[in-house]
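In structure tokens, the next block holds one chain alone, the form predicted on its own.
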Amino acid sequence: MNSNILVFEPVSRTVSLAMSLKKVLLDVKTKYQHVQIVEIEEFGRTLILDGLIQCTEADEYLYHESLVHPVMITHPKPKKVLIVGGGDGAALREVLKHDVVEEVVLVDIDGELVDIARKYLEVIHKGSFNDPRSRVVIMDGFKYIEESNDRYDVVILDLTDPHGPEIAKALYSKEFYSKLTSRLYGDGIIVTQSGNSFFFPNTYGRTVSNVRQVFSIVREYSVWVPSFGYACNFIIASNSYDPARLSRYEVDERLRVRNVSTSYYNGEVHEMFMRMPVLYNRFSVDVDR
């Protein structure tokens, strides 16, 4: 029987998605954000940060496979990978599927969130934190990029939305992307989730502009995430590799050789990603802030 209590997911500044709540497992405030772990009808276990759904048991694979695998497959041999954000461990899980990976560093500002994820989100992270190739650093992502001397083949920015909480705003700036190049090998490649272009065209447009001022190859794509109530946009950027140049056959072969198993992403999906238009809403109430 459905619950009478509803969870409202803000889709935009004027639109919300209503879902039936089954159970609240945790409701706390860390030093940085409000964290809730709940059970939602039709979506299962769910992580909510500052009132915005970050991932659900039912559909997180759509987001995380789309975030991780296009950039990982585009790089011919991604041995060292950096994830900024991603405290739930799901992006880490997907990266570790690639058997060419030797080291993954996950940097998240909120150590309390990572501890919560370890305890409550095993169904999502699948024990990825315990993989010997993974290392967790509790630190501000911007500061890590400034102070670290390490370099990476792939950098994955698994952040809260650019139109969401203040905690991640600086990680969508031109300054941050410029500093990020010093953490990449010469043929390195990055991907960032970038919110939604349809409901937040100005915010999204600024993010794309910032990326284009730093990288010569920039590709945009999106995937529908039911629990978000919209299609989530992603941006891949590099000065060496173009994901649009890979055929479906090359993608499928790299997945096969690396022993990567997916539920959604494959060569056909990759080609679709590279061809899809970016959607904007001319009636959007997104405003510059």
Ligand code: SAM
Contents of the next structure:
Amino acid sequence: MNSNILVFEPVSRTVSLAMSLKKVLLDVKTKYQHVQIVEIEEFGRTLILDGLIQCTEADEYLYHESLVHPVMITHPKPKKVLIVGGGDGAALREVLKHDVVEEVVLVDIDGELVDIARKYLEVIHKGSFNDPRSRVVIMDGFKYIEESNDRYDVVILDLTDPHGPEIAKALYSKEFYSKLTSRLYGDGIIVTQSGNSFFFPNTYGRTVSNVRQVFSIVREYSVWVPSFGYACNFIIASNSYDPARLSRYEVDERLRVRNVSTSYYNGEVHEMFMRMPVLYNRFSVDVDR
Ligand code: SAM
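Starting from the form predicted on its own shown above, please give the structure in the form predicted in complex with ligand SAM.
Complete assembly follows, chain above in first position.
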């Protein structure tokens, strides 16, 4: 292994990935979290929050295309989109690819992090914050959902992990999902990143149970993210549209009509997502806290 300093990415409470650290570009504590911007061998520029990799230059497209496009494609005309979290600007970048989108509001709790991302993560956000359709609101996502009067076609929850730091935990609760329905248009649809079902089966199980108590149509899928050391799970939910009813041909047609270019996601991948089993691990040490 390369003689560089090793950085250990916690995969679960007992498993870590060892990676070769090339350079530290920034290491600060904001009001809410420990933010590190580093260069990692074979992964490039990387954002780490409270010791957990959030995205790397090399493989973030797998996560962000899988998070954003299935829910966006499932809605027939997503003009108004809300992203809660996503302070690195990558989910915003993917949403803006859909030329049907008229407005994207990104609500993140940490304004210092967003400023850091604007400066250090251009290679990832590619200027998405400056798109005239983008509006950034610095606020706790739970508070925003409670206090805002806006409604959305699509809501994307791109938060820190449900098994991660406390600041996002409340946004995986039944109470939050219930309040979220009043921020959706009647046929609105949501997606949330939901950590990992294999290493955190109880935490993941609680999240999907909370979603199922609020939405009638719930679909689960995942994508392997090499820098996470696991497949990241996603949950799509709606009371109107079922992503599993879209064929690969309809998905590819909607991508074409909206001029959306992707590196990973397409109609075949969408159909694969909708047929994936959820992986659990009976040896897991995850206790649902
Ligand atoms: N898991 C995603 C990934 O791996 O790419 C996370 C990406 S994004 C960096 C996670 C964002 O959630 C951060 O910008 C963080 O500030 C934000 N966040 C955490 N708790 C939040 C809250 N309560 N309200 C709004 N944003 C929050």
